[in-house]
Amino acid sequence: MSAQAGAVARVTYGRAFYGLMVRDARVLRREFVSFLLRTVMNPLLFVFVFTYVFPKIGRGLGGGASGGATFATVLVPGLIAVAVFFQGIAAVALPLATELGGTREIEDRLMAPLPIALVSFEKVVFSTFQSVLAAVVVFPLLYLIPAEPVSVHISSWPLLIAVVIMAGLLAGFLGLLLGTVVQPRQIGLIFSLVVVPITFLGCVYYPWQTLSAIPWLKVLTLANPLVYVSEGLRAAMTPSIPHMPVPVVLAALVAITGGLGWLSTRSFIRRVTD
């Protein structure tokens, strides 16, 4: 391919990927009220209740647990890391299960001028500005909400920002995965038994050092992705709470996006081209 040939299909690529972007925000922006309810419900019964209900009624949860810290405060870079990692599963899993069921309709952006694996990668990529917007919305509600004091100091904004990206990207490939491999009338139940799990041994609730008393399972929940988001939000915004090394954390992200996404997009394609 000459540099002129290579450039004009760079062009065209770039037009096509926009075109579907601006196609999918405008879904969004239709049903901006559904969006709303989906990032907002969990999160915001999770702190009226543990943060709110419970301090009220005089039963608090680890107040002095991690160096004098509230349980507010524990909480609050956990519940953003939920809000963000399952906005960006459930955005791409989600449609992708409909698409990919009896109405076929992901050939309508099959039909676009662009490679397929670019395809799969802009579902990812509005997934992830999805999951932004999901972080923004929760946060107030996280700061507000609690009866409790909440002390929260952004320690670094490069990291804050790079770990609510590359989660957004590492939920976007996830659900790109799940919504490949399994069935669509399956979605839901599957969606049930990842959830579940991957929250309750997300360190959401606790810093993954006070799993020290429990060896075992500091060891397993490595395997869980959504550990290391908490963590990387944890240094970023409650530095004074104890969490993983930041290169650490940047560290494992970086490979599990990787290794997601290679995944992710060959079983994309495979499934498309059935």
Given for the second form:
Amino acid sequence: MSAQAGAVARVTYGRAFYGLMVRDARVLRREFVSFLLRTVMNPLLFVFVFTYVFPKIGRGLGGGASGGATFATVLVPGLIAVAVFFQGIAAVALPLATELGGTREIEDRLMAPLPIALVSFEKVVFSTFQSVLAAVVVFPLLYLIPAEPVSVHISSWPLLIAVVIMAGLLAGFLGLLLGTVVQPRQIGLIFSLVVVPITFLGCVYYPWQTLSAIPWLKVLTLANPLVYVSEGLRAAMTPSIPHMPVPVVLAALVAITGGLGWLSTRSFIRRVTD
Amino acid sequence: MDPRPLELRHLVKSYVRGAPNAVDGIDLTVEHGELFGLLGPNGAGKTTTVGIATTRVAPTSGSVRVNGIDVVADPARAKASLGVVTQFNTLDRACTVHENLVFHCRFFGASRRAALDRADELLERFRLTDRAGDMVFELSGGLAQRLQVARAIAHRPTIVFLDEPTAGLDPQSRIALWDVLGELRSDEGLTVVLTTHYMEEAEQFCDRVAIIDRGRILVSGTPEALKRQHGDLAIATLGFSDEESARRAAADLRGFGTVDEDGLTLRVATADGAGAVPGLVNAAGPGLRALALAEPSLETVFIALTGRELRE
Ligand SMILES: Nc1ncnc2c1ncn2[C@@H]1O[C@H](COP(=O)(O)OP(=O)(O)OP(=O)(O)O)[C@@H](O)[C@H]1O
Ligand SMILES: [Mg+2]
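Mind giving me the form predicted together with the partner chain, seeing as the form predicted on its own was just shown?
And the full complex, kicking off with our chain again.
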């Protein structure tokens, strides 16, 4: 009897979870233009200025320190990492601020017949999908715009996919945590206080190894989850550039994702139940 | 035995340690097909009680069963068998009227086709068809409330909870809402639990009511029975020309029952009903300018039980 009831519950949860995904997909389709702009604007301008305008006006960047690769090549994994990360955080934290604030329209999602932890997990899963989409959208820009040569060699597709998905989950859980611990009105502030520093100090514009010149920063940035995403993508896409060993990257991503998953889910449950 | 739609046993909720309990030992059973009203002033614990019954608030102690399902032990299954309209509008603002219904059905496991059909049927029934494509923030309060009710019953629950469903609605929207609830009850045998502080409405529409105050049920029963129990009670409101005569009269009027002073106005709860009028006039003295006698109603029952008016 209880085994049967368990099976029925799993089917119900699965259908409810799928229903939540269908709803999110509908909303994303309606807001697709703003999704694209949000995703594309930052890398587009960055690549345009630093790898198109700068070389044209004779101001090089990067170069020697990165094993002979062009700055444009260094930027490919870095800016994809930022796009995935930023998208993952924004896709969970921004709607959550609305849903938890004032009207508490989250209540409607909470009344779906599944455990509350799965309501928040659905948000993270869907944001991961958006993160992957962001990576796909951003890549061609990074490849096509630069005026200098870009050399990308996918060394391992499974590694690339694993890192992007893990990064999406990690960022989604981080968005969940930020969205639940921060007052909805202050969510904008959090983006400048947390998200911007994370992206600037995430080994996006330079490989981690080059930080040997600034040892304290080299150690400090190890606390930044984005570093492992950038380095993981370097290993998968531009293996000729120095990068962290793959097992280290994967272990760090698994550990951080697990920790944030636990913390953010607990925070969400606390926030929505009295 | 067929489980009851709602059974609350010794329910207690304390939000903040040390503060008085928001719900302080409520026992309540609602029968199949009933329209049950929870009445009480602001802060009485109505929303908290509904929140616990609908899995959104964790009780401190006591038990809640909805259709026999323990809502604390098995919230997901409880949610599948109940519907709720919360005190504030929780419609999905990123979606249209139609989508709010469709996605709600899909959360509850309906196929795409079934969800679309059910949404169309509900739009028709709740006369929202011509607003189907509008975003929900474009709806007036009355229409939004109607949509919330439609959504609450979209997955065919057998019991639905409505927290102050008519608050803030104009009289026309209110009548429309009561009509819809009446239809749902007669067509589908739906059990309805609602909270309100409009006593007149409760009196007119509820099969049974419980009056709650400070987290406890003061009395419960049919509106008729409650009025009968406290039926010889009448509330006389006396207006005076000046505070001095009001104060003087207050002392003399205590012989008739409890006196509530409010500036130039005194309220006397008297057990003698209309028979007390000559005596009241006499005791009030020459400063008396106006006297009104309220018929027994749930409102007078509440005042008799608490010594306070419902809306302060
Ligand atoms: N989340 C909360 N945290 C702390 N105290 C709360 C919380 N929600 C309600 N309370 C307190 O619990 C008591 C009961 O509140 P509740 O909202 O259940 O009353 P109500 O009868 O619904 O009132 P109203 O008519 O104003 O809606 C009040 O004293 C209120 O201040
Ligand atoms: Mg309330």
